[in-house]
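The chain below stands alone and is given in structure tokens; this is the form predicted on its own.
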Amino acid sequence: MSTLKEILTRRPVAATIRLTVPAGGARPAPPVGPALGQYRLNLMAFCKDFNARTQKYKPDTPMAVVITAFKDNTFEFTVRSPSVTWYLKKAAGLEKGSGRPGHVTASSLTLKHVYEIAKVKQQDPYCQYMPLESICKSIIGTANSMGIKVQKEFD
């Protein structure tokens, strides 16, 4: 429950914008420019902040960003780590998953790969309170739906 002070100091939200931007590659050109420009947000401030926050990732890593635009032309944003499918494709060395998952196996990974991906995803704000085992089960389900077989270890 919110306190009275929090309710009175709450700023009205104009929009919530979801983007996928390459790490360290935010520029005021499309897709960032038009998405933020229509709410009259400061593009250069966003680009500098985003690039500073994502400099630890390799360039061109797709980062999910949720930007909250307020009516007074200010904003806040949270950066999430890349999607599980991106990590799975990188670990398996694939461009895309199987066309017929369950019938055709595109590649295979070990549980060690899954565990490493789960450790990275656990640092996301939405997954930080989830147990590692639950995140691993979710990743295995995603891998199965992509046609990637998960084994205990390679033979």
Given for the second form:
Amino acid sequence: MSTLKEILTRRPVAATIRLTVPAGGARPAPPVGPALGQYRLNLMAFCKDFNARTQKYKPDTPMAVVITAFKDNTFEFTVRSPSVTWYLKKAAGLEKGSGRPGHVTASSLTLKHVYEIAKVKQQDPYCQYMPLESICKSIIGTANSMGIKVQKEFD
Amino acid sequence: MSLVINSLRSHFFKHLLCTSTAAAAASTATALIFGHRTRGIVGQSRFSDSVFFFSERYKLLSQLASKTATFSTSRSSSSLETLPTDSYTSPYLSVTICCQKNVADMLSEALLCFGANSTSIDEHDDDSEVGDEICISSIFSVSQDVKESISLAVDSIGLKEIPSYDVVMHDHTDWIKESQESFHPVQVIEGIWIVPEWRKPPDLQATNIILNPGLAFGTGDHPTTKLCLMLLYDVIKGGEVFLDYGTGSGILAIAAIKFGAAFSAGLDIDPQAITAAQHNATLNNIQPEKLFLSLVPSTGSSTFTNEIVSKPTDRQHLNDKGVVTETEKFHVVIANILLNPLLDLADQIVSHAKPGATVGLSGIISEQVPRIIHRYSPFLEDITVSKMDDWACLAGFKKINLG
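Now show me the form predicted in complex with its partner chain, since the one above was the form predicted on its own.
To see the whole picture, the full complex is given below, headed by that same chain.
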């Protein structure tokens, strides 16, 4: 967490920008271009930085990025792993969730899938302090809202 | 009807008369159709085929005169076949939504899920006195249904009513221009400056490399570019043959010539990069014999790449193409790309270097260095690592006796 000194010397924030960019695929084109261009940020620096830091992910997974642009045209950004719904859809092999969740089951997954997804999510800056069990529970909740059933094992 | 066609034509003309490198070719095409401009632009004769294609399209489009809304999409689809990089040049919609502060974060996340390309929230200094309202500006692509996306997003977070919003269509030149504002002349080493095309060099006596990166990588102020330039400066003594793998804007290849190399070659997988690099080479008055640029031979071939390679001024270099694909021809090889390409292409990159040649690798962050060292240690000896700001650059000599 920030020290008092950091808080006092914090640069004034101009804006907070949220984007979804494919891992390793940031280019100075839409969506990155217009969003950052209007705050006069250095597009190349962001693209290179982002691409270098997302090398460990599979290419083209959509990563959520939050960029904090400061008034002096510098910026910082944090990268979050893709959304749980994206992981679930990929694991279940679906394009979209079920049209009527709760009534119509689109697909099913095992606990093993949920565990793997929870492990990836735990590396997110926001989830690091949560016990793995609670992360799993919240993933199961999301799966239920999408119409994906979670079983112990495949029959 | 003729009024509409005229307005369409000016719309057409306006969209094509853009300053970006990809569209410069399109403006040549329009010049040949409309004959408004003089022949000065027609250096790019390769587009003679696409001009006939264009005029066919224009006849079709003028028949659709009543549907101005579809005009912009059909224009972009026609130009898509002649210019492969249309995503860079397409217009976009900017939507400003005003809502309450406490829902702003959730609303922007929801918007991202439902089709927005990006959302940004401006910070206000005086937020203690101003009321609850805050504005989110969001960017959508032209094909998105803004109203639908916003209502879905608002629904999903439980707001009762749709907040007021404002839609403005922007041209791509807006953001390109704004991002160009952030480039300033940069001094990398004592006496070497990198100057953007639209600014004046601060020191006319120094070695100035003039750049217009366009939409390619390599403006000169990234730590990896600086590290590579410093490496080049140390290694090039005069008369070497240099390969820039992943040339981007061509900055390293051009710098090598300026430092005294005899011949420079630049390879890249992005056609935009090759265009930008060729443009920069002319800006710096580099003779075509000294600098050769090409797309990496193995990647997919579209008609665009064939046109690049068979450009008249490069015809004499088709023999030199053999230089690039032959192995063991270069005294210095630098690859400033990313971790994964460096790992995958290790064999290829090293095969271009002569035994004992200097090989430089960059574009990696410090924590990725051990993996690169591990991958390249069969080929290189005396590997040194230089770092700047969490970025690293490796330099080594190719082993003389490889198996």
